[in-house]
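Next comes just one chain, in structure tokens: the form predicted alone.
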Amino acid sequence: MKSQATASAPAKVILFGEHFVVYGNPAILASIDRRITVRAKTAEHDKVFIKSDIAEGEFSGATVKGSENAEAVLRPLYSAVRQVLLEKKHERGLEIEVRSDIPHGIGLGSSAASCVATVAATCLLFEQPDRQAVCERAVEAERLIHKNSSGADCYISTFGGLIYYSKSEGFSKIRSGAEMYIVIADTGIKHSTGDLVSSVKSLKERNEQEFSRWTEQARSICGRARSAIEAGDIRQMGALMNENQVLLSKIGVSHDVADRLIEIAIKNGALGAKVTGAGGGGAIIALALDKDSRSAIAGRIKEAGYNAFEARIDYDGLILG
């Protein structure tokens, strides 16, 4: 057994299909080059101490001592760690350090990346872990945070790249025919994924026929987007992102600030821009033509007083050691 081990897992964006995926539609996700890194270290005591950028806590069974938010934020990670320790019959404790360069709570998959990296680092103390097994354990942990999680966030964080996902078909990799130049911008507005999903469900129940038309449009967008990605047609991808954003506005998950950031991005050369994730604030994603355009878009958003960063697709996924 090692005395310490390290693993890291990337953030994610939803390029196409959010919300409609709940109703059986496909979605396209990508991992991006922002990461959460977890170091697991053996300890002489029998407790599990977890420290992150936003919380810290000392866990022993059902007992937790630490910051006010330790139970809500860190219990899923502790649950995952504890399962590994029980399986390995390890009776001593661990010290877990979680470091993040992923903005928290804006729909970039920080909770999933935390679960993936924590499970992997803990397993790595004992043996070289299998990625699929890490992913499955991470999904179990993430469902303590997002009860109805599809597992897509953990999957993309584990395996990296781009994926096409639907409830009926599962996961399939997409090979991109061109590099994507991406800008992520933070609205500064926190959201509740559960509340937004419930809101969309209520809208669907009130407008079944219209929602059915939107669902078909969203399905068409995803299919055309997959073809555009594989062909390397980034201009078509941008146009489809704009189409997708129109639908997200119709179902009420955009936000005035998100609309403003999208407008800034488009006016400064973005090929397309949209909300990414649950919406109601959170983050937007913009697609640029090249590096210079990407830098210009990010700069303009920052000048307007918002946080923004340039990103690329991460193809590594989970990194051990």
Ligand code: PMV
Contents of the next structure:
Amino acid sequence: MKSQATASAPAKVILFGEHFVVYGNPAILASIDRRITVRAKTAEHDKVFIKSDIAEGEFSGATVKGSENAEAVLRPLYSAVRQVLLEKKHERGLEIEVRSDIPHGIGLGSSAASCVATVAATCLLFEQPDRQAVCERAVEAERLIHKNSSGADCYISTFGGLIYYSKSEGFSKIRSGAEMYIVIADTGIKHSTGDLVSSVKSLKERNEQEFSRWTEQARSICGRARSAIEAGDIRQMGALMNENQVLLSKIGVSHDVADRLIEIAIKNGALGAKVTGAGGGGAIIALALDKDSRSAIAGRIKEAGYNAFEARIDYDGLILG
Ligand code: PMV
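Can you switch from the form predicted alone and show the form predicted together with the named molecule instead?
Zooming out: every chain and molecule, the one shown earlier first.
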């Protein structure tokens, strides 16, 4: 057994199809080059101590001591670690350090990435883990946060790249025919995915016919987006992002600040821009033509007083060691 091990896992964006995916539609996700790195160290005591940028806690069975948010934020990580320790019949504790450069709570998949990296670093203390097994265990841990999680965030964080996902067909990789120059901007407004999913559900129940028309449109956008990505047709991708954003506004998950950031991006040359993830604040994603345009867009958004960063698609997924 090693005395320490490190693993890192990337953030994600939803390029197309959020919300409608809940009702069986496809979605397209990509992992991006922002990561969470986890270091696991063996300990002489029998507790599991977890420290992240936003919480810290010392876990021993059902008991936790530490910051106020330790239970909510770190329990899933603890439960994943504990399972591995039980399986390996390891009776001593561990120290887990989580470092993140993924903004938290705006739909960029930080909780999934932390689950993937924590499971992987813990397994790595004992043996070289299999990625699929890490992913499955991370999904179980993440379900303690998002009960009905599709598992897509953990999947993309483990395997990297771009995926096309639907509940009935599962995951398939998409090969991009061109580099994507992406800007992510943060509205500064934290969202609750659960609340937004519920509000869309009640809208759907009030407007079944209209909602089913939008669902068909969202399905068509995803299909055309997949072809555009494969063909490397980034102008078409941008146009489809704009089309997708119209639907997200109709279902009430955009936000004034998101609309403002999207407008700044488009005015400054973005080929397309939309809310990414649950919305109601959170983050937006903009697609630029090239590197220079990407930095110009990010620069303008920062000048307007918001956090923005330039991103690339990450093809590594989980990195061990
Ligand atoms: O903001 P996020 O990353 O939690 O995205 C949620 C995506 C939804 O489609 C709104 C919900 C879901 O479970 O797919």
